[in-house]
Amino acid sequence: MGYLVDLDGQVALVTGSGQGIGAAIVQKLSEAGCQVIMNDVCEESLVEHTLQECEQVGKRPFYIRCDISDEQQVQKMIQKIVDKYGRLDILVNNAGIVADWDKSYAVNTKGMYYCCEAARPYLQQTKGRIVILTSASVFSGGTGFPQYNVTKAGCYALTLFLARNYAKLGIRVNGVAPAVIMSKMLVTRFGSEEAVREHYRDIMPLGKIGMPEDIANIVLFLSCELSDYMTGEVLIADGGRMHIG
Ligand SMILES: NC(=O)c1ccc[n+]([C@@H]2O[C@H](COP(=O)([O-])OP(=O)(O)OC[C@H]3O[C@@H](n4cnc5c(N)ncnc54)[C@H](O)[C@@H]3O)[C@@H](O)[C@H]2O)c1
């Protein structure tokens, strides 16, 4: 038998997972046997299809509507999870937004920190893992939205800060820096999926645009024992643009 990532018995929270990369992460962790908590700002009815898809391959996720930029809401969300499931093993800080400066900072940087700090006492009990979604634009300067790049650079700094400060608690903290992943965020910027493909067709070294599952696979690796000797690392997943583009 091949190697199996088995997260049965573990509990994971994925923020901003109503669609896109987050929804793919929820699916991937569910397939690995994890009890996943989905979070977003939308009505639960809008994520019902993801809940059902996951239920077919694993445990039905539990949805919590919460704005992660509100510290009190975040504390309530974490408490609700621990009251219901008794533990928290994995926190995937995926929620992100392209907005004005204040909103970008509130969600992309401060909101992530609120989630990590609220989850810390419970992750400490399970030798937990935190995964932070930053962006390859932090290194490349791409996207055209300075407030996005700057606040995602905050996520990068947060990954290193938390890795250093949580290591003694037994919590590992790693990041993923994607670029050019087909999702609403990217499609909104270019207007349509076709326009995204047209723009990137000839400039992706690997000859393709990334899909949410490509990032979910890396998050799974950083969430399980395969990465047990890593903390404070940020993996770039950009189809090769940064290094050979
Ligand atoms: N798509 C890409 O190419 C790309 C590249 C680099 C980094 N990223 C990062 O990956 C992550 C996921 O991006 P995506 O492309 O799937 O985007 P997306 O817009 O499809 O999904 C982001 C989700 O976050 C949710 N969200 C926004 N504000 C929130 C809040 N305050 N509280 C809770 N949820 C909130 C949104 O409702 C949305 O469902 C983001 O952090 C993004 O910055 C994406």
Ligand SMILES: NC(=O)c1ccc[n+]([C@@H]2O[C@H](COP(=O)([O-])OP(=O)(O)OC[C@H]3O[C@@H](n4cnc5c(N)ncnc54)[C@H](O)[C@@H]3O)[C@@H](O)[C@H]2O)c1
Given for the second form:
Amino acid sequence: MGYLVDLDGQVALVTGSGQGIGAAIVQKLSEAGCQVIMNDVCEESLVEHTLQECEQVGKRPFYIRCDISDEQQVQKMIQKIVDKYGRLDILVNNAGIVADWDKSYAVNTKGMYYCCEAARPYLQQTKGRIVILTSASVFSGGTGFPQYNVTKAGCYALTLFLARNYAKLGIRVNGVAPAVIMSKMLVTRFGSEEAVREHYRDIMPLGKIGMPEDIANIVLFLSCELSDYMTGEVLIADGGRMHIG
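Moving on from the form predicted in complex with the named molecule, kindly provide the form predicted on its own as a structure.
No partner chains or extra molecules come along with it, only the chain itself.
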């Protein structure tokens, strides 16, 4: 019998999970038996398909509409989760945007900190885990949006800061730095998924572009007992592009 990641009985919040990587993380945690809370700024009707898909493989996620750049909204969201489920074990800080400097900083960096601090007392009770999504562009200088690179670098620094300061509370804090991942934006840019795959086939050492599920698998690892002796790590998920590309 193979090894089974079992998160039954645990409660996880995934921010910015209305689509893409966030939605894939919700699906993966649901498959592992976790009760997941989805968060985004869209109407619940727009994530209904994800809720139904997760319900077929595990527990139906609970959706909370919340702008994480608003600290009071974040505090109310965390309190709502604890009131409903009695605990919080995993916080996946996935929310991120490409916008002007002020909005990028408000969501990509400050919003993540608001979520971590609001969740800290409850994660301390469960000796929980925080996973922060940053970006490989922090190390490569890629993308054409300086405000995205800089604020995602803030996520990287925040991962290290929180790992050091939360360790004594029993909370593990790790990060994931994806490179280019298949998305609606890329499909629109190149015209089709096949065109995206063809473009990146020779660019990525592994010969393929990353998929949202690839990142979700790493988040699952950082959310379970397999990563118990890790904190303050940021795992680069870029198909080998940075180091051997």
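We call the rigid core whatever largest set of C-alpha positions still superposes within 1.5 Å between the two forms. These figures come from a predicted structure and were not determined experimentally. Residue numbers count along the first chain shown, from 1.
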property	result
Arg189 C-alpha moves between the two forms by 2 Å or more, core aligned	yes
